[in-house]
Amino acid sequence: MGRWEPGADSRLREAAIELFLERGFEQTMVADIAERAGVTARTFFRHFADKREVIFQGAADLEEWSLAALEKAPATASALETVEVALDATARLLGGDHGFARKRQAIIESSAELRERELIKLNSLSARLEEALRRRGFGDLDASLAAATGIAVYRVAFERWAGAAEDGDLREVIRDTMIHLRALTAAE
C-alpha cells in the first residue's frame, strides 16, 4: 500500500499491538510495524514519534478532558468528589474498547519501560489535577491528596476493568473503587 491511502494510522496501529503481543515491545522494530503494516518507516514516524507513542498516544488529549471535566464539577463538591467527575469523564473517553484496553495493559505490563512510561503519564495526570484544584480554591493538602487518591483509584480500577475476563464499565469499577476506598478509610 502507498503511504497516501487512508488509515495508515490504525494499520499502524493495529499491527503494532499484534507484533507487541506477538514478540514483545522491546523485539519489536518499527521497520516491522511499518512492513506489516503495508508503509514505509518513513509514514510511521509521520504518525509516530516512536513505537511508544502507539501505546501513549492521545495522552495529552486525556489530560485535557480530564481537567475539563474537572472545571464542570460542581462548586459544592469536595476536593475528592471534584476529581471523581474528572475520573467519570475520563472513564467514559477510555471505556469504550475493553478489548483494547486489554492488549494494551498486556503490553505495558510487560516492559518496564512502559511501565515507567505509564507512571509517568498518570504522575503528570494528576499534578494537572492538583493545579486545577487549587485554581478551584482548595488549599494545598487537599489538592494534593485529592489528585494523588484519584489516581491511585484510577489505576487500581482500570487494572481491575481490563484485566476482567468480560467487558464492563469502566466507571461503575472506578465508582467501586472509591466507594470501597472511602469504607476502608472509615475503618480506620
Given for the second form:
2 protein chains.
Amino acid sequence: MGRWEPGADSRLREAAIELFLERGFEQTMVADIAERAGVTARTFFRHFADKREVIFQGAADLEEWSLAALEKAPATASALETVEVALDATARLLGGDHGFARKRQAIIESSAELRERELIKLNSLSARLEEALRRRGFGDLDASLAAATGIAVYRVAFERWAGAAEDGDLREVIRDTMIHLRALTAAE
Amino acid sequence: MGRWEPGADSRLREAAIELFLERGFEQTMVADIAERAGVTARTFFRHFADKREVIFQGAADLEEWSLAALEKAPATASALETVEVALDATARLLGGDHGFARKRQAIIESSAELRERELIKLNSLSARLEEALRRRGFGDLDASLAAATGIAVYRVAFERWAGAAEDGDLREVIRDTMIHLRALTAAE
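Got the form predicted alone; any chance of the form predicted in complex with a further copy of the same chain too?
Everything in the complex follows now, all chains and molecules, and the chain you saw is the first one.
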C-alpha cells in the first residue's frame, strides 16, 4: 500500500486527458500519465484499472442515476416521455463541464477502441431503459422502440453539444433534438 | 493450394451454425467446424478469416447494397424517407431466409463478442447513411438524426422479425415499426 496522495485522482485525470490529446490515446502509456501527474504507476492503478477507465469512469454510476430518475417519471408519461426524463437527468449530471466533455469527445472520436467502448456503453443504457419501461407496464415494442430512439436522440444531441465551440446547456440540446425528431417523423 | 471443393462454403456455414447452437460460439473451434463439414481446417481458412466471419460475412456487401439503394431514392423524399428506402433494400436482401436469420440471431444474442460486433456493424451503416444524406444536401442535424433513428427502427424491427416463431416479411415488419415510431413521437 502506498501513501495517501491528496488530489491524485484529478491530477491523473488531467494528465491523461492532456497526453491523450497531445500524443493520441494509443501512444500514451500509463507510465507517461503517472509521470506527468507526479505520482507512481502504482498510484495510477489504485485509481483506475487501465488508461481506458480514465475516460469511462463513472459510466456505471451514470446508468444507475439515469434509471433512478426514470422510476420517478409521472405514471401518466408515455414511453418516450419516460425515457426523456431519464435522459434529462443524465444531462444534468454530465452537462456541467463543457470544457471537459469537449476534450473527452475529441479523444473518443480519435480512437476506434474508444468509439466502440462508448457505443457498447450506450447500448447497455438502452437495454436497461427498455427493461425499466417493461417493468412499468409498457409493451415490448413500445419499450424497445422508445429506448432505442431515445438513445439515438441522446447520442446525436451529445455530439452536437460536445462538438459546439460555445458553451451550451446539454439539457436544452436534448430537448431541441427531440423536437427535431418529432418534426422529422411528422413531416411525411 | 488445396483442391477445389464444391459446396465447401455452404457446408462450412451449416456446420458452423449447427455447432454454435449446440456447443456455444466460444466453445466451438475452427477444427470442429471443418471436421463436421468434412473438410480440412485449411479449407475453412480459404473461405473465412475466422469463425466470427461465418456470422458476419456479407456485411460489407450489404452496406454497399443499402447505399446504392439510397442513391436511387426520389429527390423529393425527406431525410427519414430516404433512409427508409435504404432499409427496405437491406430487408429485401436479408429477409429471404427466415430460418437462417432466426438461428443467426440466437447465436449473436448468446455471445457478448458477437453482440458487440453486430452493434459496430450497424453503427458503421448508420455513419455511411448519414454521410450519404449530407451529400444529398440534408443539413447535419437532419442527416444524423434520420440515420440514427432509422437504424434504431431497423434494429428493433430485425429483432422482432428474427425472434418471431412464424415466418414473416422483414420489409413489412420494418414498415410497421416505422409507423409505430410515428405514433410514439406524435402521441405527446
